[in-house]
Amino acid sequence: MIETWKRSELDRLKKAYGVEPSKSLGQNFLTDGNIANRIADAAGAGSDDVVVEIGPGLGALTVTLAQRCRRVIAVELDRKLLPALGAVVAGAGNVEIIHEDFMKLRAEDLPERFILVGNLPYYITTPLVARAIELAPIRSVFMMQREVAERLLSAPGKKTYGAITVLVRYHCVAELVINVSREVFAPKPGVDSSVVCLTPKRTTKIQPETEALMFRLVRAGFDMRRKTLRNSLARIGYPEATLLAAMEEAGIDPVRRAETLSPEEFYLLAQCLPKKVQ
């Protein structure tokens, strides 16, 4: 196994297995070692932990982990980098890899207890983040482009608070760990990145259909963000007294928008509504 990853390792693989990026997959290889040890650093993965690595690539942070913890499951999509990802962590006895489209995995597919990191392609990353809050590792550590963690991180009233805003604040804490410049990567992308760290929230007393209609209402009021509260959610189905009522209940001032509300507003306004449309 490599155990310190250069950029030369690119070029020597792309020679030795023809390896080339591929476009469709949203393929940017990370070329810097120093930026996989602040990855796994954050991971805080140790001796007794398995991690599950969304798309390696190359190797670049598997062999780090490989390194650090007691396993390390390799999830690739690509068919073409398995050769010479193998080659990459050859003789590294902690390592799986497995050619599957992460998004297919089940929780039964995997560990009972992981760390979930990944340096995710831009055109599919919030899918991939929604799915990893499901499957409910101990932490997760994504790569991501700079402008969807600044979503993820974003406080309400801002422009960058959305629907996976509150989908993500509501589940998890989320921190900034480091921003990475485009340089790092191979192909360079048009954009730069940010690491970001996932750790879940612990909840107590969480009632599943007052939290699946709390989505559905987060979900109608960012589809109509410009509008008001009062505006944007009828499309549910309520009554307009039936919302109204709700949401003196709960304190929330029907002409505001769903861009203010809070992941914990929208919880208390699903409390406060009948869990069935009259």
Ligand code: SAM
Given for the second form:
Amino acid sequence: MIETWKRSELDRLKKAYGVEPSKSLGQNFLTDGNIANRIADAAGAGSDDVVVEIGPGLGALTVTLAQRCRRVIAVELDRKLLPALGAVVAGAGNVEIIHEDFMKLRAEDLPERFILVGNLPYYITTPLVARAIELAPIRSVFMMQREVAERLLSAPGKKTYGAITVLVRYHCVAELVINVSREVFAPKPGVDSSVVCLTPKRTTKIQPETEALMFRLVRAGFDMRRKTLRNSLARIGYPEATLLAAMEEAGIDPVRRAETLSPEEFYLLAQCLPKKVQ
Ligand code: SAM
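Having seen the form predicted on its own, the form predicted together with S-adenosylmethionine:
Full assembly next; the chain just shown is listed first.
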């Protein structure tokens, strides 16, 4: 099996299997084995671990992961890539390829404990990150376009802070692993990338009803991010007096905007509101 992924290997596979990268499926293949190694290092996968890979493509990351962990489950949507991918991982003996849309996989289709890794397709990065959080892996290490990484790593009050930041920062510790130049992909994308590691927080005593309400507040708040909370949250349907009383109890000034609230403040506000709109 290939030890370190190289540009020449990608070129050979493209030629041998007649692969035409699909833009609509976000196929920008990694050409540099050193970056694959950095991603595998951050994933921390050892000989007991199962790694689920989103979008293995032609196997740049898959071969690197397969050398380090017990098993790789590689979920690829594009049927046209499967013959080349199958040939690349044939010698490994610990790679299972699933031809499926990762968004359609259910928790029951995956092992109980796994590390999630992917050089994510650009067109669907945010939904994949949100789905990854729901599936609660041991940790996730994702390559994504720099601009999305900046949103995940953002903080209240910054322009890049949004609903996806609250979701990620509420559930996980998010860390930048490495910035990656567009030059290490083929075809070369129009933007640079970053690798981000998401480690779930060990949250206890979370009330599911409060959490569900919290994310309704987040959506309403960021849908109208230029408005004050008093106005943006009004459309959820609580009487104004109820909303104002909850904000006072939570110590949140009603003239603040959603983009200034930390995930913890959103949760606190949800705790202070009745769970049903009366
Ligand atoms: N891992 C490879 C690499 O690093 O060279 C390929 C990465 S490429 C940016 C994204 C891959 O995700 C492509 O192979 C694409 O076909 C696949 N893909 C796109 N949408 C997908 C989905 N919904 N589920 C699974 N794979 C998907």
